[in-house]
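One chain is shown next in structure tokens, namely the form predicted alone.
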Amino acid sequence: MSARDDQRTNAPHREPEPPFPARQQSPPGIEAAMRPAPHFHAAHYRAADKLEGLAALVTGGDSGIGRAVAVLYAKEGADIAIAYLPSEEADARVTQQTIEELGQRCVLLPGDLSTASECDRAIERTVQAFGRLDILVSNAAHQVQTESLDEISDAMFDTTFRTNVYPLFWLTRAALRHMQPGAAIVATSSKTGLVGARHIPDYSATKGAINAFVKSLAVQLADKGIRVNAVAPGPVWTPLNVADPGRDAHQVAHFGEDTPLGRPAQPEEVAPAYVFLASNADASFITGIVLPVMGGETVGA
């Protein structure tokens, strides 16, 4: 690389800012709707073969945080499996092309994870797949805002625990059949389970359970030698918040403004994070943790 590509990749690159078109989507939302569209191709990122020859699995890998952690993984030289919706094919095949022009294998994985079966589908299919799993990033998540706790039903609250929750612990106990030592468990947390949300004060409560299973595992699974992580993301432009149906269009135009740096995340922004916690290069004795990418708002340690 010239000294010249090398100051073109360090300098500063402009993301859209809000307002945005003032389009709302119905759950789960796609990605491919989306304007302005996503960035994950992450065009100024150096890979570093940091994950060559390694198998990940990305829940949500379809779109948004996923699929960019999944274009980053096979850019660092692992083979990738993304469990995605059916309802959300049309993304996943966005991604799993992405990442074949990468040269890596890319496996398809629709269904439902809400369902311990289905998890442990995923997990065996991953295996028979690359022969071996390195990597779990457990990332699909539900959300719904509301005004008051009278609008959250029974069945909403156990909708979002059913699919924010208990699928970490589901693929992760069958995960762990099949892990080796270096391997590493990526979860996403969020900035609402560090402060909570006035708004999702259900989707708050999976993500704080979140950050406490991380931390318990770590412990849990030090002496086996697999590391377990969490990330806690501020706001990212993603399905995930233009099609929450308790957010109408004005609020989507101007999602994540409200951050010290004026605009959300794109996803390609927060996937290095999930590199460099799945990384034995970067990250071999860091366990336990949970790391806020936060647009500039802190949390106390």
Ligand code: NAD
Second form
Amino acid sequence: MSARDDQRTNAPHREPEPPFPARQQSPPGIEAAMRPAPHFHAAHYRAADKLEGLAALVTGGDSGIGRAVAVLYAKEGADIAIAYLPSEEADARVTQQTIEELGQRCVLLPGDLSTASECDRAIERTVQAFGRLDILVSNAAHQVQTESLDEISDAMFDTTFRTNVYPLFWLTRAALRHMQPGAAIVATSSKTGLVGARHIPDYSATKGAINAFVKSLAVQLADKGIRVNAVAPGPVWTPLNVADPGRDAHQVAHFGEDTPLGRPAQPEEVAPAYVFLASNADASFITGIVLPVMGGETVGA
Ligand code: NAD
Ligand code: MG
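Return one more block: the form predicted in complex with nicotinamide-adenine-dinucleotide, after the form predicted alone shown previously.
Let's see the whole complex now, leading with the same chain.
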């Protein structure tokens, strides 16, 4: 492929393949410490002002999929608030700087979203900053692999549900006080919510709950003109798995190898699905779906 070909929007471009360096971190993980660094700039993406003048809140927008979504939304003309844990401030600053370089505003909302009050606060602060809320991306999550149910304490089970499921309910309830017809809610689900996963039954169950919530709410909000959808990624190269205390160094090195494409997705390859689902130019007749972005793995849904 010539250098000129590589500039074309539709040119195939290579993404990193396993094996990766066998590095591990502790939760929630920091993107700045990952090697190779996850790709989130989406250099081949051509924006079309699809979200011009809109305001979005992206939870977990400091890193991984959330950062790539926040950056792509900014490329499409939206102002962005990102919510994340205070220990991730360094990653959040990188997201903020990238968005500001694109000419959009980025408000930082550090805080633990596993309480209703913090979710309410995140919504209110987004509306205070931008005067509106058009898109909610409920994306933050917690995951710990285990061998058996005996390893999952009640407190761990609770943490997983309070991080992955409850905020979708709390954030949506608060967001609906501000959203107008044309608004969109996008939740991050997972392949594990569709087919289960041996080592993360609790996490997989949260994703199944998200799918059912999204489908139900899509129907409830149809006459309000608010669309509700989810994205179900397969393996993606982000801090979540590198920082999973139940995943050893060998598993990190070979992460995503078993997909038909033989590698995990980079965040920039998952983020366009979130633009698609948020954009009324693209997805005005789409609500209540769980969109798989799984590198060739298929589900019978
Ligand atoms: P990530 O670690 O970059 O993002 C997860 C984010 O969740 C963290 O950055 C953190 O800010 C946030 N978070 C966790 N606990 C929180 C809390 N209590 N309060 C506030 N924020 C909190 O990893 P990612 O892979 O980009 O994860 C984003 C989403 O993608 C998650 O919903 C995850 O379940 C989903 N997902 C990831 C994969 C994958 O292979 N990486 C696959 C399928 C689905
Ligand atoms: Mg993070």
